[in-house]
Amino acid sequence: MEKWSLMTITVLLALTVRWAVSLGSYSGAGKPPMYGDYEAQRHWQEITYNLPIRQWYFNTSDNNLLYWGLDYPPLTAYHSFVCAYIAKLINPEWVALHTSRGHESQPHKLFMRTTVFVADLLVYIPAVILYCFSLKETSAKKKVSSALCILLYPGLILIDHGHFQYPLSLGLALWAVLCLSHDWDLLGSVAFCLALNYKQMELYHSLPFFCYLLGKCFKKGLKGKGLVLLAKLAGTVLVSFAACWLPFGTDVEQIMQVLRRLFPIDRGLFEDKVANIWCSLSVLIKIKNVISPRTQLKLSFAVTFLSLLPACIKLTVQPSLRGFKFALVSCALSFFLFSFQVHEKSILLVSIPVCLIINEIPFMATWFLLVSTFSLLPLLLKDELLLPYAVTTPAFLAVCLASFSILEKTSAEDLQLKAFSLSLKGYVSWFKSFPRIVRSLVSGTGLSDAALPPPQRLPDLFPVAVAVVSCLHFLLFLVYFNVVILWDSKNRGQKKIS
């Protein structure tokens, strides 16, 4: 009973923080003609409610794709339609074709914020709670602490309830992880297919899901139970995709147009100042000017594939839940650092899997989650969300310090580097410089970006500095997580796959 009482308080606290952040500004507030992601979500509601399905992804006189055209999979469109139906009942002007463009009002802001709040409450938060309750070899107190840290992660709160975004794809992916942890492989496959059909960026997590389930099939034997499981999984995936794409499946041109909208290779290697390798290297070498777009695409694909290959091979050969969760982090981070057309917000696809292992490596997980939030600072400043950032980030660090005593978890064993400790001997102690690193990030680059005007000759100096500093950290983390995966000799609490 006490455990449930503490978890209830945790959820109420998390909801309070979310609602407080939602009272602030949002992406593109009062900035015509394009506004921002808030207007994009509202516009998709306008389009999906007023136009037939066959026009949702096509450029027409009623659907100008240059003005926030739909560029996410069908489930996002269906969700927009449901929100639009409710909006129409409250105030038809919010989704009126053409005339609602750029609509901004306090009642509409309340409605839009509520839709995110409800999505969080129905999908993401229950998945977090059930995941934490399912943790093995963990005390009730640690389960509640894990839930509190995950639910107070500032990066996701600031983007979903500040900038404006729905947490549904990440929530569905969490449900998939939860199902797989209980050996409900078919349900897990359905949940992940739904996540992928809500946002194509869930491809960041697709290879660990594929390799883990394929590895289970191999372990069971491809001439017996393994073959049966493989057939069931393949059938489940096909049926799930068919159901999501059914309204578009009657016309090949419809399918091809949707795919062109989902993967717009003409946009280039990266946009804005994202903390990945291509943006950071562009400080020294203008990659976009030196290499053709097609070559950029091939290069990013090759580097991404090579960087995630070791973790995927290990997971396929030795499938385990622990290895699966670490592979989710490693593969998503490889995609973020090296893949094509990465957005700043995509770091959340790495952060959520990191949240899942915060009870195993609290020090490194907390460090990563703070840096990932820091990497979003230029975007948050653009949205006038500095105050929520300045409040939620130190609060999150304080909760992690109180919950896990992270500054004391820096031994080779605590960092899960015991198998690698001989070659690392004498260097693990440098991790204890973590407080100074965080302090320098916040007081140095972060405060400069927030408070000082950039030099006239270098207007993007501070956003680029944030991106480069964050990228260097992410490269370090990529090496670290791959070391943990490849030198893993510890599978405590793992059920044997029979």
Given for the second form:
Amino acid sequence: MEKWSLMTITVLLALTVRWAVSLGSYSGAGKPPMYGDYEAQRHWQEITYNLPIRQWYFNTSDNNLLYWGLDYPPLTAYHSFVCAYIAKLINPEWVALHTSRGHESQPHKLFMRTTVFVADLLVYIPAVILYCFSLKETSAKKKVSSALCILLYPGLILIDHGHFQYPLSLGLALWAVLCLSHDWDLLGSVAFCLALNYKQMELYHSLPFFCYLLGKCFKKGLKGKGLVLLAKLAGTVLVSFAACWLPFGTDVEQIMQVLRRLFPIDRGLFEDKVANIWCSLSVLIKIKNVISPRTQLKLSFAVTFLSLLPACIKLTVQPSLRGFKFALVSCALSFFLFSFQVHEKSILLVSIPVCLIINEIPFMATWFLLVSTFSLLPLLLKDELLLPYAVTTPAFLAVCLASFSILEKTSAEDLQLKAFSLSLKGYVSWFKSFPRIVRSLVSGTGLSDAALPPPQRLPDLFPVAVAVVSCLHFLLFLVYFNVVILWDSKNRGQKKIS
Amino acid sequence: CPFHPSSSPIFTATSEWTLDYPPFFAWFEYALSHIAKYFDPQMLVVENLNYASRATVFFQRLSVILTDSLFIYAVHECCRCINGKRAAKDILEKPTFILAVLLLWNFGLLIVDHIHFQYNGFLFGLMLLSVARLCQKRYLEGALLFAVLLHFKHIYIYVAPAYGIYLLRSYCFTANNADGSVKWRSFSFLHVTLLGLIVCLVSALSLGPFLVLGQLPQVISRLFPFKRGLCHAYWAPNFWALYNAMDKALTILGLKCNFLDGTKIPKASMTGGLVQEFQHTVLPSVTPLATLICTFIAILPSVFCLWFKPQGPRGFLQCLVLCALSSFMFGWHVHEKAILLAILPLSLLSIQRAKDAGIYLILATTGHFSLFPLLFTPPELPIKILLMLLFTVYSFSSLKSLFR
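Switch from the form predicted on its own, shown above, to the form predicted together with its partner chain and output its structure.
What follows is the entire complex, opening with the chain shown before.
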């Protein structure tokens, strides 16, 4: 069958799954007084439509920052404004100042779900399709099956169309990667700046972008073309930022307040249960009580940067597209594991880059994506999204198994660990039995979390168990990805010669 | 709409969703009710009409999904029967794969069963299985399955002539003359007796208890409600819909030209969405007997062909599809879902010849589109559009690549 018809079917299937999940529950459904992320988005529409820009990020009598105050950069606010404008045309009650708080109705849910669906359709899905079409050295069928696997990744579908979130920042970041893979550096920078100005969490991806582009400039020679490129890039970034922050003018007070909202340093090392080192360590030692908040901040920054330094240096010295994609994964993972105030949903910032390399390391990528979805399970259970989870995850696994026959591809060669294993001489055979242990552990914890109520003395037992198990997995993946990056060039060199 | 199984299903007239399926289906619902009590006992109380707790909905939907396993098995058997002309290396191009997808992902079946809610998958499974058995020359099994099917849902009586004539011609007369006509001497009494025995046994099993209780007339009246009117609440897109439309058009014309008296005509009679008997205003009213005669005339050509020039299983399938279509076109009180009775068997023919594929594409696309009014709430709109597009794109591109 022709490529375009297969791709159309893939997209239609992806859209159907997304809409079917949309019919389910959302974050904070029917849970006053605070509700959840869905109400937060609706509240932002209310705020941005009714109040002047000067008041969006400030605590005023009309804008109570304790009730879902805006804590994302300006582009989110502009997007909310556009949605609010459309909402006002359909039913003004949805965004009426003060009176629309906690508004829940079927038509409104339909409207909100449609806005997410449209955002997905216009930004994220085209990026995925174009990315898959631009993959080199892959057959047409492989391209389509990669697209299918990426589009059916359960984590993103359940968070965006279930829990409720907009896929715009990830979509824009994906466009940026796409542009860079075609050597359109300026366009890629613009896209990434837009992504960054949509959600500050994209900072997790900023270092690889920076190092890769810097490395490219160095390669071109700092005395000639390299310097020109550097200047152009710097200029582009500045202009993009200026364009996004234009309505705030040069008012320093405004900008400082926005930054204070974006980076809530006084909120502590972590909130809730997240598959992060600090949360897992707190099972053994109560870190929050041992170290002061200032030291916590410094400690987490130090550890984060130390863990991602090797990959970034390698990327600057030898910029390659492949290294860039792997660095996106490892840097985002480092940030997720060691950084400050990490939310469970931030694992998506790691998952999307992993999706991009699914056709290079299908086994590890699929494994990672399954674990990342599993780590979201406590959040999904809170939102009553167990059924969509239980359906989309096996479906995703089945599609990956069929597309890439991953169970057969676990040799050292396929895991891109040839060079590394040659140095270590054959420690890789244990990989084969590992999955079986892992799968039983993962499914066991998952099932028990869903089915049984927690024991009285330890009410958080299952979320903590999920978090700890996921954290251990992520540490393993961090080591794996760093190994692949650092041992990369020698492998490539040998391949080209032979 | 969920049924409320209880111990005496036929006599209760307590709700608008009365049991109007044959006895085997009632027993099936009875069996389900025994499992249902583990999910939510409240749904089994007869007074609880329109009861829809989450556990109820979950149980009902799960039951449809699980009974669909019979449908999956039947599709598997059908795929075994057909032998595609080309042995393609790529699985996507294999005729068996295409047939499996066309049947399992059939848009009509998906939305009628899993959204609108019915148990058609399992019933079509029985029908496809009986077709597969007949193709495999296991005639008695095929006949048994069809007899059982009839007692599950009597709508399959639409295709009974095809079965009857085919079995008579190809099974009861065991040999043909050199020129293909029937060899009267090869009539096998044994085969006829066996077939008769199967039919009688199944009917006895199903209707027997009601015969003993003296409730047979009640059962018959529930199964064949001729008081329900020529067209269903939602008009099935058949000949009578055109007939009604013509009647309405002529009425309006007549009113405008003052041929008719406005006071004598009832208002919005047939499109009101209710199930009642109505009279036509300008054109002659249609009686059940008239529809029967029209249907009979329509199926005559295909039945004749099946008798005089049998072409084996393929001829049988063609006759089956034509019987289903004719009954759909001219039947009394036809549901729009009945179009599936024609679409699903035609899938089996579509992968074997290009001409059949062309006809299938037209029938499937329009038939599925005609099912759109079944889902009318706003949240379901994207689902039905996306699924329709999915099936249409797939069927067109796969059949096109098969018969390139």
